[in-house]
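In structure tokens, the next block holds one chain alone, the form predicted on its own.
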Amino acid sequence: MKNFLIIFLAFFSSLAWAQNTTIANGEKLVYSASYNMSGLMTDIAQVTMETSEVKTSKNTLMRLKCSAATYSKMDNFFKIRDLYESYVHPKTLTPYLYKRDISEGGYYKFMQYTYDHKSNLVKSLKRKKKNNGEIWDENKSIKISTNTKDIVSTLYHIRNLDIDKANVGDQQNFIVLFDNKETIVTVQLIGKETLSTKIGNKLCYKLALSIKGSDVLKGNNANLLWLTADANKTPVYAKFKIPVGNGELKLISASGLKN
């Protein structure tokens, strides 16, 4: 179960850069996540994903903040604490600063992304903790695409498209930037459906994902996500696959949407 939140957040991908219409700062999503075990879908984990306005020496940046805790009942038998945030352009949702933060059952990383768009380079360290205790760095320098993002720029970016002009069955590939390398995911539109959420009966857009050269997702049209099909493109329930199982991710509550 290593990298829980990452799975969640493949959900969501983008195009090019875009003004954002969608994403406010102060908006808070919460979701209770649940994986099946023995047979039984149960939660066993909390994610959230906020949003505020940071305030550099230069710049009034967004931080895009998204993080995974395991229920008390659930650490003994398996204690998840995950962080990932990014910061970037209010308007654009640009990214600056990439930071993850991982600890799953006794296995810990730290990775972060310093963007230097004008030469398509990201500075990256990461940083692992040896089986004694020891901590060490790496740090490499990584040219990427142009359009290439973390995945929780990623994940906000995909709310700021023109959804409502895709006809059903169109897809696209996407880039994003994990663990170093550039990863192909590919978003496809299935259809409407509505849905009985926390924030009412819903008409959503029903997405599907893949990622290409991975085995991370499973199944053919087994990972599923759907937003609403408002201004705010909410992300309310997704389901998805993977070799050890299947599990659930259910907004539980919204506040401080743009829209």
Given for the second form:
Amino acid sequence: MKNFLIIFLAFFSSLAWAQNTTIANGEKLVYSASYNMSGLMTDIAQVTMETSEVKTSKNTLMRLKCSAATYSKMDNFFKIRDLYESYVHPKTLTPYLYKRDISEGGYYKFMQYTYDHKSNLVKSLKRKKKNNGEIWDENKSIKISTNTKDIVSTLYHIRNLDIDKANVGDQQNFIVLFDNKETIVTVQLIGKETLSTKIGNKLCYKLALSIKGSDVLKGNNANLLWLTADANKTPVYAKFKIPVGNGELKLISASGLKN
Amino acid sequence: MKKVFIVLGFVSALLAVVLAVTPLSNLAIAPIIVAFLCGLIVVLISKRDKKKTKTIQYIFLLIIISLSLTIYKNLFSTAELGDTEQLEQRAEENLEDSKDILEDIEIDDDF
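Structure of the form predicted together with its partner chain, given the form predicted on its own:
Full complex below, order starting with the chain above.
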């Protein structure tokens, strides 16, 4: 039954992996992340999502880079300098290399996935810092499903979906590899809303996100993402609810959009 | 009973001042409300008993200080990004390393 489910999900997902018509090289989206403190939203960090072209001797790929850095006032309290990267095929957004390099209040972790799509394998490298400062590596080979992707490329894949063809209530599952484990993320179209954003008043698709079998995201329809209902499907606003509170992400600036 | 509210109000007001000074000044709102309510109850009890308590003044003074600090910080402090030099350096190093890894990867247009 489990295998059938995975095959069904993979087939269903493959129908949606259309050609990239949404994301261009040189796109830069900047967000301000806020956290609810005593009922007041407090700006804590800046999140940047960038795309660029990466050339090797044989191929040209697209680099999807997401970085998060806390504002200076928060640095003394809890300094975050996170970097998430995915190197994808520019036409299909299929990931080939993923890197997660995080530094959060003295905690350091590095994860690297090298995809082998022919054999559905991922070579995983985990690098951590011990308390004595010593760095240790852990290498693993993980069997993945056909359409398993990392968190960064999944985000961009969601943007590349033909949401305009979906009806309210429609949902789709994505298999995301995170911390060497495959997780099913469900995205559901809740409706359309007009939001006032830094790039003007925009009609947006309102999507609800949930993770199967995980407590990371809390509440029913409490984790929401608004994408502009145009050809760019720019994420303009996000609301999240986690076990230690809730917060939001607001778009500050957008440049280099494809359409 | 009155003493309980005085102690609770005073502790909350002190906590509010401490939090208002830190970057997490918005967290001071909750203890400010607690301290204010305790102060108000103490005032009412004092009026009923027709006794004057000097501590109420201190509680309200601390409330005013912490509330002023919180409002000032919310109105005038702008969110500035901290030092990202190290992050940019890591991103650059990762890019160079990624290029080396991607050289050995076979990219298939079918996937």
